[in-house]
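In structure tokens, the next block holds one chain alone, the form predicted on its own.
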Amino acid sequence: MFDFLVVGAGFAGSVIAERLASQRGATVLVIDKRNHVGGNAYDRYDEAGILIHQYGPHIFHTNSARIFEYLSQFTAWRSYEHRVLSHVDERLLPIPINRTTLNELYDLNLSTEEAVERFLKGRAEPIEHVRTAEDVVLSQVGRDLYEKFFRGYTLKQWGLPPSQLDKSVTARVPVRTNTDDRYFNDTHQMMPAGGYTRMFERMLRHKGIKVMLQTQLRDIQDVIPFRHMIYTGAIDEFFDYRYGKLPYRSLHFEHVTLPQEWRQPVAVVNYPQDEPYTRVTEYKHLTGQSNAQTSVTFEYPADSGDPYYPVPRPENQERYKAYERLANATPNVTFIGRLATYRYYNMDQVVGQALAAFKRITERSAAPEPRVGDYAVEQAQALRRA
């Protein structure tokens, strides 16, 4: 009998089975259907020796020193600052958008922040009610930079225009004023050392919690017995998608080395115009790395694969908030994570995510009441009848 078992081993998992091991002295079984713990955050030395992450740039960052203090238990950490240029009119311009992306591409001399301000102001289509994501950039900065910059890249990584799509796509991502290019303004920037993958390795050694990879919950759930499940899968999978399935945006990932020591300035490069993929990184300007070869990956939206960002359109909402009272009403199970709770998050949100569900276990007053399959119920009878 585990006292818990959490369905999934990334941020959301791997926190919450780490706090209730060492903080509470619960038995915790951990699962995960891939073959590895991390969730997305996974990385791995490939064959040139360079450590890339399988699912894409995972960029540590916040204003949180909770949490940071938190995952410094675990790793030690890399001093960061993510940069990100985006190829546009055969040009390598700053993204965000600030003072050198404008002066760069439009071959002027503005020298300070009340200058832009003007001139994004005579560039900006007024708006009255800002509703999608192609109201947000018009209404800041125009039309000709949301089709250079915005209107390209979010057409391939949504499949849909812009205005199609809420406006929560593109408010994201600031305009600024000022030549800090920069792309997080975080207190906290930088990444795990010895990688992600370390880092949770670290986070699961307790020796009150169990790992088990490649394994789905229908395989064990009517065979190891369990107090509470704590699931941080797509909600949608949980409830037999009772409502249909919750839409995905997946991606699809081309890992290539190359024989030279660098391909790009920096470590991501956005291509929002003829490209078939949106950006390309290169692992060593995140990891420091020295190495006469380089490791690169391009990056290319999907709408079939693994499940990653939620496409956010108000009628995806309604559908998840049928779910979620379902959710609501299920005894001994909480629900955590993106997938769980159909949300985009940074990591660092999810990791609070994670810190404040624990909290709200250790506050019950009452032990959770058994989550066992019926086989689980009959052994664990059959113990105590013996």
The other form holds:
2 protein chains.
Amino acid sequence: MFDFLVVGAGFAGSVIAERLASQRGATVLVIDKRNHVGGNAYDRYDEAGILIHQYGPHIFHTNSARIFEYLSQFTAWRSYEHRVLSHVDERLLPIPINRTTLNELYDLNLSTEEAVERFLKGRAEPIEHVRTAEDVVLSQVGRDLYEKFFRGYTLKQWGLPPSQLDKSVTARVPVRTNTDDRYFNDTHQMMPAGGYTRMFERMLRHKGIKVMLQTQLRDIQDVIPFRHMIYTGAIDEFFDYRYGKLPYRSLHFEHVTLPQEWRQPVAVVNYPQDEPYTRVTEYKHLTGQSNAQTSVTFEYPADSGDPYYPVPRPENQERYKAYERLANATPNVTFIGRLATYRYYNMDQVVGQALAAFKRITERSAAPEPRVGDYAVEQAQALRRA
Amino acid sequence: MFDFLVVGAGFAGSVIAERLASQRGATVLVIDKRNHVGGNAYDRYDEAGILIHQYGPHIFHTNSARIFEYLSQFTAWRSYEHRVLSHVDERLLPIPINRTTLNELYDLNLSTEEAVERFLKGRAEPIEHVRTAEDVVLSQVGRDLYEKFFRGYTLKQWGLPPSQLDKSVTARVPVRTNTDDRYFNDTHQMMPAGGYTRMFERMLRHKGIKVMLQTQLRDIQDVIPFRHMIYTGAIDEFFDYRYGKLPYRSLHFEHVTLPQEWRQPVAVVNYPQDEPYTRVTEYKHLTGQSNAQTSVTFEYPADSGDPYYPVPRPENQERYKAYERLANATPNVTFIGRLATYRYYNMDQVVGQALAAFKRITERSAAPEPRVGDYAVEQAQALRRA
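Right, the form predicted on its own is done; let's see the coordinates for the form predicted together with another copy of the chain.
Time for the whole complex; same chain goes first.
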């Protein structure tokens, strides 16, 4: 009898499994339908010996010292500040749009924040009720920048023009009036030094944790006994799609190794115009590896495939809410993670959600208190000795 | 209820799991106490992006077309003929000893097989009853070659001088009268093109197979129900060391990445003299990878650690025979693989043993016949369509 069955070995599942085993001495069976741990953050060395991200680039960034310190138990870090260029009219320009973007694109010489603000104000279109993603961008930067940087990207990304998408879709795209070209502003911007997979392996390397791969819930739920389930899979699948499928936008990846040292000056280049892909990631920028070849990934948005982005439409949120009510009425199962809560969370947010769930579970649950000889106690003793 | 529980995800366990799932439609749970599949053949990319063998060099060679074709379902191959040099008196000389070794070591010009035979005969010591490993070598090549190439190596490898070891220990060291410097003579000498781990992953990627890592038999045997067990772990451990431990010689590995393109001219260099290690493996020779750095492994024989070489002494064979009788009297458990049969098998031999065991099990067992909709049938249909 396992104390916990954790469905999914991504961030949500691995963090909560680690906490339950190391802090509560619980026995935890973690299953995942893939043949590896780490969820979409899984990275691996390809045949050229280059560490690539199988499911697209994952850049760790957070403002939470607590989350950063938690993960630091399982990995050293490599300082890395993410910068993205957008390939527009055959030029590579900083995105989010900043002062440099405008100066280079329009051959200007804006030198103060005020000058940039004035410039953008002169281009912004007055829109009374901002409803769509298009409204958001037009009202901030005007039509030309919208057409060049946003329209095509969003169309590829979502298969719909911004005019048909809720304003929340582009809420994550700020415009800068200074020359800061960092993609994220968070205090902590780092990559796990040995890669994400190594970090997950360390997280799960506890004698209270068993990891079972290539395994779906239905394969084992009637075979292996457990007390409580943590479910991090798709919530609609858990309830047999009773209220219909929750729509997701997917991605296809083309991983390529090129016979040259570098392809591009930064880790990620966006393609908002005519190319069929939305972005190209070159991994050596992220990892600091040196190699005479280089491995890159072309990213193609797609309707079908693994679930990546919940489609932000009100009817989908309502459908999710119906599933959430079922989840709340399901005893002995805790639903966490992106797929189980139908949210596009960053990695640090998922970790935070899992840590919070661990706290809730241990406050109310029948999980065994550490006994002498239990893992938690042993660990504490080992730490005290060290 | 699983049809089969397979303990150990090395060659023996993975091959039989693959056969049972793909040919008999069986459900198979494979467990391994390590956090990876592949047993000692496990390879991985290190932080320099170089594919290394975590547990020492594994070179695939076989004379069996059947075994080679079986594995070819799961990997492409890279042609590779293994050559080993021995570091003797500050020179690198071919081992097994051949005509080149003798000409270089003694500054000779032997040009025919007969000349080599005459030379060796003139050095060989007449020994009436060949009993020890020392006797074997002395009677073949005489004292000087024995001292230079064998005595120190064996002493390091076994912690005992050849005079105290059974003759079977060096039975695997031939001497050549020609200039052939290949380490193996087998028809098939190849490396899996994407590495061993990739090959194992493909072998185990079947929907009838679940893989559970970091898991020992005792963790799950009372929790997860199964019909029949295939045990590939240590046989003495299975029976709680009832007749005592079966002794093994172990190895410690030091994996190092050097800031230079190459360290040595061949994949493996033996050190039979004063160095504390027995051999150094440079992996790029095996894999064909190109990289400005190079990763090598220093190999140190050791008394304790993972079990590698059964200690070839008559009393150990007798102890094993006692365990074997227990095994034969244990219903519903099949014992295969190196550790369960206390044998130093090459990889192809383990594969052959597992295939034979599969045949025996399916001939006598209650394993379900393929039904329509079963994996075997689906696979056959898919193959017919392809």
